[in-house]
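The chain that follows stands alone, in the form predicted alone, written as structure tokens.
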Amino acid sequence: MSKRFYITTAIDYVNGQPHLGHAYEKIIADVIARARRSLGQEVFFLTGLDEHGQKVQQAAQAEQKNPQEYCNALAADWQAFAQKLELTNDDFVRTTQPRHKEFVQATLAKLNAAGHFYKATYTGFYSAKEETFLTEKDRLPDGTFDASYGEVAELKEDNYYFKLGAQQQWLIDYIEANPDFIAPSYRRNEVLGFLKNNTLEDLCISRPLARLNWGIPLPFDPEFVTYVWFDALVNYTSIAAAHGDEAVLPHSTLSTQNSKLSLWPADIHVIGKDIVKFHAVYWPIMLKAMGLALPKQILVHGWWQKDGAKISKSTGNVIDPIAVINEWGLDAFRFYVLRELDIGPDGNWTDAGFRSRYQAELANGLGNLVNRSLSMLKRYRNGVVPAKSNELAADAAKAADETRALFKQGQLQAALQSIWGLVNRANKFVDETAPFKLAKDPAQAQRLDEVLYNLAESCRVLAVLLNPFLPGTSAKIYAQLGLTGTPDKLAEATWGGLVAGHAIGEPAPLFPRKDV
């Protein structure tokens, strides 16, 4: 049985409603993974929700919900909020499913049987709007904390602790030994940063009951719950597990489906430049504490900002992902967040920015181009596709080449770049050969032919191209075409697919224009 392409996003914390971070991060991993089954590859696409700790349980309270009704009720609208974005996730994890719990139970008492956990007494203080414990260090020099922690209080209780400090030099060398383990490489730069430049401390893994009692139950001691970060983390091998994955069952004693897929190691967690401690510190010593390979890659994604600010709540700062798409499309929406901006820096989104791509190159550059070339190939051909000709057949296969090597490089905005290049190409040619002139003149009947074959080829080739970045436009130009399934496989990408005396359907806009 092969192993499948695995790819997961972070899980969100159900604690409010999603925003463009969550929607950039779901398209990305959406984009790669219909990419990567493009290519012909069989994939398993994860994504799901962290709905433990105390952040939900004071959230729970507030409303006077117990914390299951509550988290349902926010699931619903995240998973209406995935359909929304059309992802082709092949699985929802929700933490509070017993075959996430089950799992994160015998993981625990997998380490524990092997020395790896200890009990010690804490003393300092704990930000529990952070669900982080806080030291000396943490201090600002007038002796306050951080806003951004909350309300800061003084503790004294018992835990169970990781040893995380005997694994630092092994992960150091790991990484450094496997330079796409972490990307972009500045990401992997400031982890090694902060492992050569600080000594790990042990990770406090339970929280008290008589604190906490939103949380997997230790297995080994009932009077703590698991943190909620060592839960979370497990998701991307509970989940593994629950699909009947071999490489993860002997650390469990579960019942899985039926099904036996080969997933782990995943071959890239996407993530946000937030947590990049927890999956590229904590998560890889968890995993060879559980005796598991290491994924393939981390891949990290920065932060939108809204006009050159902060995007807040309380300023009103805030871009609201399925207001865009009720006005705009979901392909203009998904267009946008992966070509303004490519995966690593941050992001500055301005309305004026996504008004002027969506005319410049969604309504005058791939519309107005598929828009012409059918409907010439209507008014002077009937619609029928003329015999073949290869004019651009070299530029087609430059855009095909360069997508598929792109893909394969997880590079998106640089993938749509080279396919805009082939859009810009066509639309240029059209502007050179001037086919309503040639219509004029009976003898040039030939050179017509030639011409339109080239376009209504050029927009084939694209609706193949963009498949895994516009899947709804890309359909509907396939549709135009007359052509039958889904353009989903980029071996069609090969020029020459449409045949002589095909008869295309209706052309219609594709991104009708707005008047801003």
Ligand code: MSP
Given for the second form:
Amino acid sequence: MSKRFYITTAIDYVNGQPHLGHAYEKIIADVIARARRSLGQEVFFLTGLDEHGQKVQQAAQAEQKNPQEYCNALAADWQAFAQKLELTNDDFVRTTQPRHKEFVQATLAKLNAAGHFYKATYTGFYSAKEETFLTEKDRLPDGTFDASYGEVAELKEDNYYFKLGAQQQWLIDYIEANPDFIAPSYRRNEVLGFLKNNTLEDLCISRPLARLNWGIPLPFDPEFVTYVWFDALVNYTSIAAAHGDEAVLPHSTLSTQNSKLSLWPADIHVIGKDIVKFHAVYWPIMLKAMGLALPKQILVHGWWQKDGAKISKSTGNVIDPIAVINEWGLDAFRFYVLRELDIGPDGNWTDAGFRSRYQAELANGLGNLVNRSLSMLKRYRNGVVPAKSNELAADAAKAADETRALFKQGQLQAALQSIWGLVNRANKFVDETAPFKLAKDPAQAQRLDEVLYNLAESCRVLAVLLNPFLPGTSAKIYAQLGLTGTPDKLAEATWGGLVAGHAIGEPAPLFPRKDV
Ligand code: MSP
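Taking the form predicted alone as the starting point, write out the structure of the form predicted together with the named molecule.
What follows is the whole complex; the chain from before opens it.
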């Protein structure tokens, strides 16, 4: 059984409704998953929810709900959201599921038996908002703590700790020896800088029941629940185990597996820049202690702002992805977030920017190309594809070759730019060859055939290249070309797929113009 390409997103806290940032991360992962399938690979794409911990417990309390019922209600919204985005995830993890809890407990028991944990008394400061302990080092020059920590309380309590001290050097060596482990490279450099200039403090992996009961009980001490991050990170392996992955099964006590997939190690963990330390420092150390291989890549995206300010429910500075999708269509939304922002830097959503890309690149660019190409083929040749002609073949091959390479590198914005190279070339070809003039001159019939073939075939190649990004649009282009099946194999982007005599379907606008 061959190992699948295994890609994950962070699992979201269920303390509210999904917003643009969550949508963005899931779309990145979905496009990479679809792109890999298009390259012919078998893929497993995992997303889901992080349901334990103080944030969720407090959110449930605020609504006077039992935390599980609170999570169940919101989980339905989040799962509907994944469908709204047409994610092709193969599973959806919720950390309150028995299959996950069982694996976390088995992992904790093993690590404890192997001597990785110790119990100690902690006296210091705690931020409930960030669920993190703070030290004197975290104080600002004026003695207070950063506002991002919320209310910081002083406390003294017993907890279990995971020894990290001896782990620092091998991790530094590993990151240096594996330049693709953390991408983009500036995030890698930040992690290296952090590891080289600080001594790792042991990680507190428990919370006393008296303070937090919404968590997975420690298997070796019923007075404690598991720290939410230790629970959450393990989802990447617990779900592999739930699918019978031999690589992680030794950590599972589940006796029956209904499927047998080979998933671990993950190929890509897609995450946001705020949780790099958890994924690039704690998670590798946890995995090493578990005796498991490290993920191949941690792919770190930036954060979206709106109109230059932080997205925030309390200030009302939010974008509701569902409202945007309902108004403009899913593919316009998927296109904008990936075309506007490369994976790495921070981005800024503006409604004007969204409209302008919709109008210029989707309606006037891609939409106009497909619509006029197919309408002219319909009008001048009754919708029947003429003999093969290769004038745009090299342009199409260039876009396909670049897209293939960029898909493998996870360079989604660059792939879109390359694909639009072909869109623009083909639109220019219409202007240069002026088929509407050729159609008036019977002596130009053969030239018109050539032009119409090149345009229709370019549209077909575009449907294939665009499929991971704009699955709905890609399917529409295929259907309008009168082709059956789904354009989901990159190998089909080879020039010459349309054969002479084939009858196309009905052209219809892909991106209706909006009065704005
Ligand atoms: N539950 C943890 C992750 C555990 S993974 C084992 C968590 N959840 S979260 O809901 O706060 O964030 C989920 C993801 O959304 C993170 O990768 C985070 O970076 C991302 N984003 C949250 N707000 C964002 C933006 N404004 N822009 C882009 N991504 C953002 O952290």
